[in-house]
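So this first bit is one chain, no partners, the form predicted on its own, shown in structure tokens.
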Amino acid sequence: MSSAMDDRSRLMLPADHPLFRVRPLALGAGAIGLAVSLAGALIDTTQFFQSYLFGFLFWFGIAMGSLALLMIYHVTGGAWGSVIRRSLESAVRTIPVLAVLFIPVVVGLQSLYEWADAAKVAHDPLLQHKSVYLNVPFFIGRAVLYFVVWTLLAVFLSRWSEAQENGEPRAIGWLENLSRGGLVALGLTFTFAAVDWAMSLEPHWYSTLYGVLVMGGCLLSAMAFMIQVTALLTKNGPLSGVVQPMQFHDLGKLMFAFVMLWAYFSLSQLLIIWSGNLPEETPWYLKRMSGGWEYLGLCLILFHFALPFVILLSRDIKRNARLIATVALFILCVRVLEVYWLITPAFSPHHARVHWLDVTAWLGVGGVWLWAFTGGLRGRALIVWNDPSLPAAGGHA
């Protein structure tokens, strides 16, 4: 492990690695998407905008997550956070592109959002008292401040981590005090911009639960992803021989804590609205309980908790790259799901679908994003050499 740490070069992923042969493919994917999603725009606009909202807060969520994830491991330390911490800083840097990918949901206001309907908001008392929060110069006026936020905590982050390899004794203290004042800055602007993009594509509904909800399902979206990741770099990359099946151990058993959190968020939000049987609220789940869209709920109890759980309960499993990457490869599966279940009832109420665009426009934004993923794993070595927790990894070894 040591000998390892020493040669910097040796972590660097080498140019053909498969990542990088399929970083064109990714962007290649995204252009294309893309333009064929901007093609239906001009068959229907309304969709073009659904359909893309759908797409961006599925890969935006993996990089919040990845934020969040990177910023408890400065806190807490472990050996779990130095095998996926360039990883995680790679996601992280892919915020300003998420910035620029957030244009078009900025651009869509008016046929996502009721509130953002001067004629709607006329005729309904309730957006009307809302319009204070709910109107359209203070919505990207808290988009821009959310994004300046994380995108200072990237950067940072990402500076502080490169002063620590380069041998700067204070980088670790910057980084952990960073990191403490950051979660705290995270966790306000994540709830209000859950608030902001998801939740008040239903304006007439509330929950204090939804922005820890959403929250809970970018963390077990991040940690799905990192694991696959690390499985790909341990399996044909410079990590072959650094990362040691306790590390996946660790890695499988976060994600277990994330699938039961997400368990509880979930049915805690259920029971406080369900047994409240308040009409401003019960609306919510009465969509998502009919019209075809049960079912999909109905999978998301069997899939997104009960069969990871089960799974997740095998030493044997976390232990193997291959499985527990098969088992992260799934979850994530299903977190595309989860997100279209939170997000298109608001606009198809009555009965559940899939649109063509819902598919391109998912294909679109994760081929740049992915791209933009790939290209931050370039030119650095894939462990900090001198990061305090991994004589604790090698202590698993």
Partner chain sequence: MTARVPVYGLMAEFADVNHLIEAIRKLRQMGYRRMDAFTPFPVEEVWEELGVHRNMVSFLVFCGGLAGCLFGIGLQYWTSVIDYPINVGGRPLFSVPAFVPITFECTVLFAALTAVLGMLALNGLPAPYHPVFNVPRFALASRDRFFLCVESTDPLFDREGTRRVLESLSPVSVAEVPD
Second form
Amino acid sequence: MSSAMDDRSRLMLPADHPLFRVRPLALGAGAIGLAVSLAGALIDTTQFFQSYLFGFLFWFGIAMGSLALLMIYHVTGGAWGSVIRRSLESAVRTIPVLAVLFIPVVVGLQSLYEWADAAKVAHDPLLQHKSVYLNVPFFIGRAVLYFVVWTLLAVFLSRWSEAQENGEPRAIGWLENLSRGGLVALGLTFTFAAVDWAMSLEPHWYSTLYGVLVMGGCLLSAMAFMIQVTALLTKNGPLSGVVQPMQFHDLGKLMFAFVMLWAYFSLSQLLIIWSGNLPEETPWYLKRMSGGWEYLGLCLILFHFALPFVILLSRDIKRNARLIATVALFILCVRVLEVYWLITPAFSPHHARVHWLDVTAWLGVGGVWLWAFTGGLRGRALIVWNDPSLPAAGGHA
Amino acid sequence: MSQIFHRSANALARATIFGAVFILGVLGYGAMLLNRSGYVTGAHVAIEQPVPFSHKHHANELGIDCRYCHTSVEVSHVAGIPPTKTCMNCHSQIWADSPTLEPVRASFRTDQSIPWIKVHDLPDFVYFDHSIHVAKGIGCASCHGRIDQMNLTWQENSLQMEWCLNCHRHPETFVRPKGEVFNMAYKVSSRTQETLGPRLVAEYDVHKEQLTNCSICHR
Amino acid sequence: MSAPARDLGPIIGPGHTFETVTDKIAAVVLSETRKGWMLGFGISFVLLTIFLQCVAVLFVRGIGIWGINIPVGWGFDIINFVWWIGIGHAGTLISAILLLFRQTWRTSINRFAEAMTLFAVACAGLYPILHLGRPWLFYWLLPYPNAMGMWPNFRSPLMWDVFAVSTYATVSALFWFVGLIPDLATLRDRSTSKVGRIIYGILAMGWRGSARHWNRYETAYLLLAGLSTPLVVSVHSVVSFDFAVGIIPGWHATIFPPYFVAGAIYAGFAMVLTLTIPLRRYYGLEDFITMRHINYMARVMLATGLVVAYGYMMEIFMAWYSGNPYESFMVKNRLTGPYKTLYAALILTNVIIPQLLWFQRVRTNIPLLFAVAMSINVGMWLERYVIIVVSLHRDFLPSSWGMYAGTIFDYGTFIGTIGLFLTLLFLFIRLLPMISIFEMRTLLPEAKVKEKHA
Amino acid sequence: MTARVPVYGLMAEFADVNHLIEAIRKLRQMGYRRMDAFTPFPVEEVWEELGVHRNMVSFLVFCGGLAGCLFGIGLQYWTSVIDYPINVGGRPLFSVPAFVPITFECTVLFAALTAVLGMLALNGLPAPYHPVFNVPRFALASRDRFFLCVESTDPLFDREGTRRVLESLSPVSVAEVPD
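Having seen the form predicted on its own, I'd like the form predicted together with the partner chain now, please.
Now the full complex is given, and it begins with the chain already shown.
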């Protein structure tokens, strides 16, 4: 380890770094986006909540994927994690902000979820059966529980990471043990959050794979986002010279793996439901394969899987920070489409459409989230100097 | 000490690899040919019968209609092997003491069937019905070949499923006018068949898409 | 370099050099046959003959000798198929994924695990063929221009199985063989008998360690690893499709593919541990297969075991959540039906006992770990029994309900394939290096090239 | 060295990989090009010193995978749509989701076969006989020693001169490789 690495202040993000300069911009965009969306709510309340849910779930996915990646890193180690762990930690620290941002969803339960509408439940025996689980107080209670668990994880992951940096020798062990249990807790809470918030939009439909499928997407979102951030920090930031092509190669490989994982989960669910052809399962896909939504689905096959797959086969692209960041940005854009394809057909089953509120709500949540995320990067060295799996600086290119 | 192999081993190694690929290819192709040949299918092998009956003589030279002997071909799933009585209709008068025909007379005397050997023997899991084929304009010769040219009878076609499907998938290439079903020498140019075939298929109400259902033949 | 350096001990014992590594591993092959090996091989061979007898009876009398009947038309045959093929997943996984992520600890166990994969896949592949009724017509499964004028139904998961399993067997064999080439050259050069030199010489194909060859070799090996990784996942997913694509409650669940893959890795690592623990002791390979390896394998088992438990949980939750009466009945029948003891045993052996692996003290206690691994071997077999038999024995119509039990021939065939597996394994240990020698050399400090460049 | 038998080259043996790399570097500086190094395990630095960087294997494997993919789709399309169209459970003749697994398996199979066969073919293997095996100590190349062979086809090759150069590079031994 070179002596320059010990110089923690050198590894801090300078106040004039582009990531900080965009902060007011992000907050502004967020505030305006949310304000305009709220104004839109006066015109079309239902549409506002629907658009808001989509916007929220996209950004929430990045934070959740980051939480999973961070804990995976603490359990397995690996140089790939050392170089993005600070960014992961700041993404994880946005969870309390996300908890606040979740409030509008709770407010809009009646507009969003069929099962929250007593009139509809009264005529539907299946919804009556499910009302033990799908009812407003229990839903809110569960959401509170999820956010408490995630916030606790975020708090301790940050606190002990700081302890590690300050030379507490036991911190690594604490982090590892916390992450082991944390991954189990996250697996359970996230699955049920996915069921509650997204799957129950179509309360008759069910799929045992759903939580895993959504998590796969979140991991991809998080990895693409982290590659983008790391490339920015490397290009003209404190990580230049620290993050080597080798690490980008590893991050690229992981992103490639998540692309394939997403495709694998998606195909598994489709193939099983398509082959089974049961009336209680197929409507979910029928909605998403007609009325214009099929073109979005086709886009996902091509741009969420095929194109990134072929591009990421190349070793040279994965080792080039600029190129891999471009691919990551592209994947983030397609991730937006995937979340839209998962959520919106539930509201508009017969024809594909984009509402201007979809854009403003997405921007609103995103602006606030990015503001919170970049805030988390302040005042800390971007590399934990005593990280055991830190790549040796100046290793082979 | 460490050189184990002779210089020629390199050429030998390559020859072995390419040779093995080549031999496997040839064996595979050979197996495919063998499986379709008369050794396996029994096609084109004239069968010795208890009495050397000649279709050529009876159907062609004497001009006896198929249905004179195979009486049930239009109404039943089997065409029918004629009883000895049918033979004796003529052979009680002509060639009445031919030694060759002694088994026929013996059969007639003792009321024991002549042990004819089946030439076209389909597996038990195949359901085949002569009457429907005749009714839908499939000529005898389409399956049995020019039986009027055979002295001892042989199986003209492989009777493998591939061969059956050849017609069931494209009936319009084989179907003929009903009046020509028993005409052994019926022949039209392929140009004529191109227009005639589809017309007849429609006329006879043949549902082509059903002809390849498994249960059409395997019931 | 990327494994966390967290006080788990070294991945290779101290004091080794190129010579000692080479000679120690090669000695297992090149030295005299040991009595223990003879004994083990003998027992395995006896078990193998049981298999041959069962198959002989099967060929003569047909699959009526097995316990299967309507409604349980799939029994031991498919249970054992899935069990074996699951076991066959650890090898390629260890080799491929760990290679891609430069986890050098794989080197000590990959060769052995790959061989295990091959033999397990061979055992697995036998079952569907034996179940055909007329096994000698197995080639009807393949798409070839046949005299029936037909092609297989490519929409059927059983057809996907044919492609997946045969591709998996081929690619695993290639991966294994490519890894073996440099070691075969070592054996060729170290062998003292003429026959040995010629046979290993032919198999090594004239490998001479040329730098140009190594360059292409490394590329090919990495690419094979890259190809094998999704392949491993696909194979057990396809196996899970055999069930999930149908609409039998208990089979038709979208979680099946990832949950089967996790189960396969789980079972595979359990089997690797079951076999390495006695072997490393018998052949004194504790320096190469260290406590760190054992610890890592135990962790992988814990992780995949939790995924499997997640699968069980989601099945139960969704059965209730779906509101589908058949799904709910399936779960109720598992928990309280005639096979409830088996289900309880499954949860005990596959979910509860493995939770011991959370404790470092268990992960480093060899006898206890061995016991946990055995428990998982049993548990994964029970899992397939529950999925297959318990789902089938209660049909949609109560008039077609029935019970299932394996016959003596079912058990005989199962024990027999264990014999086949062990026989092949013993032969492998005796005839080929069970640890990759050339890769072990790269782990030694003397293999490091000095940083200085001109 | 009295009988002038034709030689394949001169072989130097090293006990340490760093000596080998040093030797290659010196010889390359002197202008030697036709040489090959033999190591008991892959050493990236050795082939980089020899000027070997890229190889065809990746490209071949990509082509093999593509061919396998097309073969898989082609096989299923031709058999299920053209040669043997039959209604299976009301599914379309060209059942895209159901055809994915086999297409994938064919892709992997073809790519893997190309990787192995391509690597062997490019390496000229199998070649059980090779002149370098004529050097008795070469058996150690698969154990713990590093060898460097300067081939006689190199324009700079000179039996005595090259031998002197090699002996100056601190080898364990230098031997002629009979052809």
